[in-house]
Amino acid sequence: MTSTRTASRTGLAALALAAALAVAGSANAQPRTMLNVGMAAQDISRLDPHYSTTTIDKVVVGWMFSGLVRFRPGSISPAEIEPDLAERWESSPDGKTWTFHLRRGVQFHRNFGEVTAEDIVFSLTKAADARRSGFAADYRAFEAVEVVDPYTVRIRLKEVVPSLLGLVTNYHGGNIVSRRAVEQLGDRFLREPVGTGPFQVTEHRARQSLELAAHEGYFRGRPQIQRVSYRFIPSDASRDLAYQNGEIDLIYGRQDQSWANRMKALPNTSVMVFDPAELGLLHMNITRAPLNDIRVRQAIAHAANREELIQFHGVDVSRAGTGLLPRGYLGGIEVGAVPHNIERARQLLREAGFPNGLTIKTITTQLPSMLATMQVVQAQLRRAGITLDMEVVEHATFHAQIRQDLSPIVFYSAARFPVADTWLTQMFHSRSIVKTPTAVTNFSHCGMADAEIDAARVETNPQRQLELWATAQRKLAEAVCAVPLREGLQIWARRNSVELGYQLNGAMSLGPLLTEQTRFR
């Protein structure tokens, strides 16, 4: 029979052994290298960066591609653009010829080889081709993109553009793709893209996740995060619960104060609010009845209540739209947004022949922050007798349908390179009207400011250029092509164990950039 003292000694020995094993296990534990990200989406749309326009796609595209130059991580300031695939560049005195000298040895994902001047020429030519890009209008000033030698590229312009570097940065059409991969993969490239960034696609699980792995040959160094699971969780409640349960480390948030406050209250959590602000405009198709009557457009503008929208979403995460461009853009002005006035809205409807109000069918995205805005606007317009009959669709479907001109009113929330030319050209130039060969995002069908937009693009006198941009905005505002609603800042949350590797003030990809320095503490 075993004595009590022997049993005690045996128990103590077992506890000591367990403690020793625990210490040894802790000492030998490997640092975490798998990052789980929760996105408000049912699935990705298109990962070819020259087509990626949705927030869902742009976030992950930012982890996979590089440009000739790039915004410094954490910044969206044009003053902080720095070398990326090009290590240096120079321009001619007249600003119409630019020469870029490439880094040597930069490798594409999945063994698609070294980046050469041919890939740069192919990428920028593709970006400028409306049949192969959603951003072709941005590159209309390009006369030629030429191979000088395997590591040198020359860009010749028909006319000076306000910011050439903005067109070759790691954003939209400036992202560089592998020529061999595009030609070899064909349509598969939309879901199996090949870039040079720190992370590469390994698997697409439809309506579940996009799986990525570190690009071991990344030219800035091997990423410290080895795997990323970009999970599609459209339900806000489900996404928040997954974060609270420890299933995800980085989460896309709702652009409202309550979400920010709730996340701030969670332990070991940091809420990140950053630029660019996405200006939400209510675009109105001026060619379709009843919106072809300016009095109806004015009535809608008077019925909208910006201050109510800001209070609804929260002062920390949004601000009132005061112009047709987001605040802070070079050349942007305040155009004196139409004041909220329900009685004036009703009077205008009566004058337009709608004494009993009217109903307008619209298509709206289910993306939480945008849907919430439209639901508030719907309630505001109803007070003036305007009923928005909203069809709510998945975000990728929304983008496809509004580009087919299927919705006479389009609430479109976006950010662009922060220069007036880019925004005005894409949103309000007649060349960008949807369903045209050079379509971009002109949903209003407005073109009354084309002359000023075109003249400003080639104007060499900075003051005169600003004046032209201002005149363009005033013309568009007088025609009530769109109603500025609110600017929504980007909002995400992360566990404090996740170290981004830089100070996050802004991200043109609309989500925290994952770099080779991102890691777990």
The other form holds:
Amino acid sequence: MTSTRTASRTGLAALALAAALAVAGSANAQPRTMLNVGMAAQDISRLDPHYSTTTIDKVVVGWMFSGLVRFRPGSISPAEIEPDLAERWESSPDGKTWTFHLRRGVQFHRNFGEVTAEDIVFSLTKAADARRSGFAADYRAFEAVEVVDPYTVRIRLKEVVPSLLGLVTNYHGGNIVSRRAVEQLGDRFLREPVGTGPFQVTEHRARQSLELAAHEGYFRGRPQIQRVSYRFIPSDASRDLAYQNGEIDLIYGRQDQSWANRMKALPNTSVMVFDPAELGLLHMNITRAPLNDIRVRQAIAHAANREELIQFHGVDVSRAGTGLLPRGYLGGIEVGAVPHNIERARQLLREAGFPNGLTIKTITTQLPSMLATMQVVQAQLRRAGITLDMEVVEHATFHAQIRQDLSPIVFYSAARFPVADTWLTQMFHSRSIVKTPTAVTNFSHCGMADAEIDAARVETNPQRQLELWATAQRKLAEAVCAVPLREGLQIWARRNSVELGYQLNGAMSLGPLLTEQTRFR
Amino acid sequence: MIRFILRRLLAAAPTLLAVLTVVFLIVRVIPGDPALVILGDQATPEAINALRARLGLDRPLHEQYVSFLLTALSGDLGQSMVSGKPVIEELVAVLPHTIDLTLASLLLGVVLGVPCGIWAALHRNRFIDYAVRIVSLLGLSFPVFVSGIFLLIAFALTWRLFPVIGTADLNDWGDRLHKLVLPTIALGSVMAAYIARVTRSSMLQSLSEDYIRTARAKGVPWRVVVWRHGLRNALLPVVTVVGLYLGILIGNSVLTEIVFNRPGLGRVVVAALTQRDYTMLQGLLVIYCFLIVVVNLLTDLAYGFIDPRVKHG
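Having seen the form predicted alone, the form predicted together with the partner chain:
And the full complex, kicking off with our chain again.
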């Protein structure tokens, strides 16, 4: 009797254990729905997409907002722009009037209602207003944005622009904000923005994290990831340790070969290297001696050794600059990257009246990757007899001082909207020369290609437009306004259990896009 | 006593005013424009000027100064130029983390440092003394970003006893204490090393005084001589150092916060400096100044408790 009872007890216990294991097993089999992301940041700055300029902000803005159109997830090719809030659009034959037809029923986050033409007009008008946006200059050609009916918007242009769709895509000012939320939240909108993307802000924990939740009403379907914790981990070492310890699933990387190699060696980890590349150009002020002598500029161009720079930074995370524009930009050509030739550099210096070499002062940022590039370039130029007298300053100071035209040589690394017009206008149009009322980032003071840049902007024939951009670049290369050095690519790593839901080749938000398809395996 | 506290607080008022003025000027002397930092490198002068106007940076300096003083005196530290949130709200959100770390490190520093210092002094030039001196020198020499990483590799990665990300839930005391352990060891060991060295030398000085010899000659037991006469007199310089170091600790916790990924005032300073967030920097320095004043006051009050000859009247 006792043994029977014991046996039945043992059997029950075994069953209970088996059941518990089965439950635990099934619980383990449940895919995770919370994603932890580790970002090199002290904190976010401004999440109003019309003010989001840092990588830290842009990455998360990309998860929260939509444009009228969007880059296909994983791509930054303007040729792969597809419908987003607008389901279709058409333009007038002269390209100056564009009409967008909105999807119906698209909801803003946090019950801020349906997206209507009013919101689109408000948002694009805000993006074009310098008092309420950092990207107002991009919308210079806008004459009016009008409501046709609650689901139709018309954009009228003063002049044709090279890529109108680029201005209304999910990038910078093209991200659509809720009118009611902006008006109701005031300054709080900077940290509690309201968009229509797959994820919405739930909490900002100062200096710790930004917490996001799935936007259940997302118009492409309910996101499979339910919560995202975007953690600010400024120390590279601590961030890597947190990843290794399983505390984060997706990690922002360093543009450094050793980091890529180390992450590749970790189990169940994929390193993601993608566009847009930031092209580093050595801009030379052609109006200041000794750089006003083209032979000195040519000597610098010949003394720079791109291959050496790539070896230094790593072949996985960087590639040689091949032109005055980053590779892959619409209208970019390979020109201006002259071959490395120390003898030729010395000869040019002798011809310019500097047989014993020369010294040029320059201001450089202490940002590690940019400073390292400049230190390598400094060593390369020294071989040709050119001494770069570098004043290393903190990054914000660097930006302030180069805009005051204090550095005759400026090493500047950037990525822009991948169409030649934006880059050429900001870097090489005389309107953008630093320390002028319309300044952007023309440090070389070059203006010899203004006519072609302006003509290309309003040219309606695509072939002719490409020719104009090519001519502009040839002129600028001939004048040696800048020396292309290297392109630095975006680099992140993720656990193999995280499936992005698309092939990541590029992301204008500078981080992997999280979509409704992103999930844990 | 109350009169003493009030007098000290009143005396601190001109210090605070001077600090406010210096802070206001210093943050504006640093090169770099907050509007340019916020708007990024593609911003046009038009956009920069519009934002400068919105932030009030286009007003004459004296107007900005008066406005800053008036808001500071009313207890309002203004709004962050970057986030638009009230500065006080941002600081209050991280202050508990800084206080936790500072007090825990101080406690560890005192609990480890004082006994070690006494022990070393009582065994002068013997093995224990050398051991304490060498270990404390190591403690002082090891920067937190090195010792912190070692601690993380050992206790988080290898033995998995603690997380790498040390951000704690303030409402959960268990979590709060758990995540405080490693940063406290990293920062507290530096404090302990410093206190041990000061205690040792102060104790040695005290033990060589005439009254110690007299007490011993009278036949007072050695233990009593050490505790009642030696230590009590040796503690005054230690308290001074602790008070001074507490101020430094509050300011120097930045590396600990970064390595252990804890929120805190140190990280706010770094971010505010990088972003040229003038209002945030001003608010932070006011808070720092206030904390230093309070710590100094507490140090002065502690003198009276340790040494009855020190009167607060």
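Only the largest set of C-alpha atoms that superpose within 1.5 Å between the two forms is called the rigid core. Positions refer to the first chain, counted from 1. Predicted model only: the values in this text are computed from it and were never measured.
Two rigid parts of the chain turn against one another between the two forms, and the hinge residue out of Ala127, Ala277, Val296, Leu102 is Ala277. Superposition of the larger rigid part on its C-alpha atoms leaves the smaller part rotated by 24 degrees between the two forms. Overlaying the rigid core between the two forms leaves the Cα of Leu281 displaced by 4.9 angstrom.
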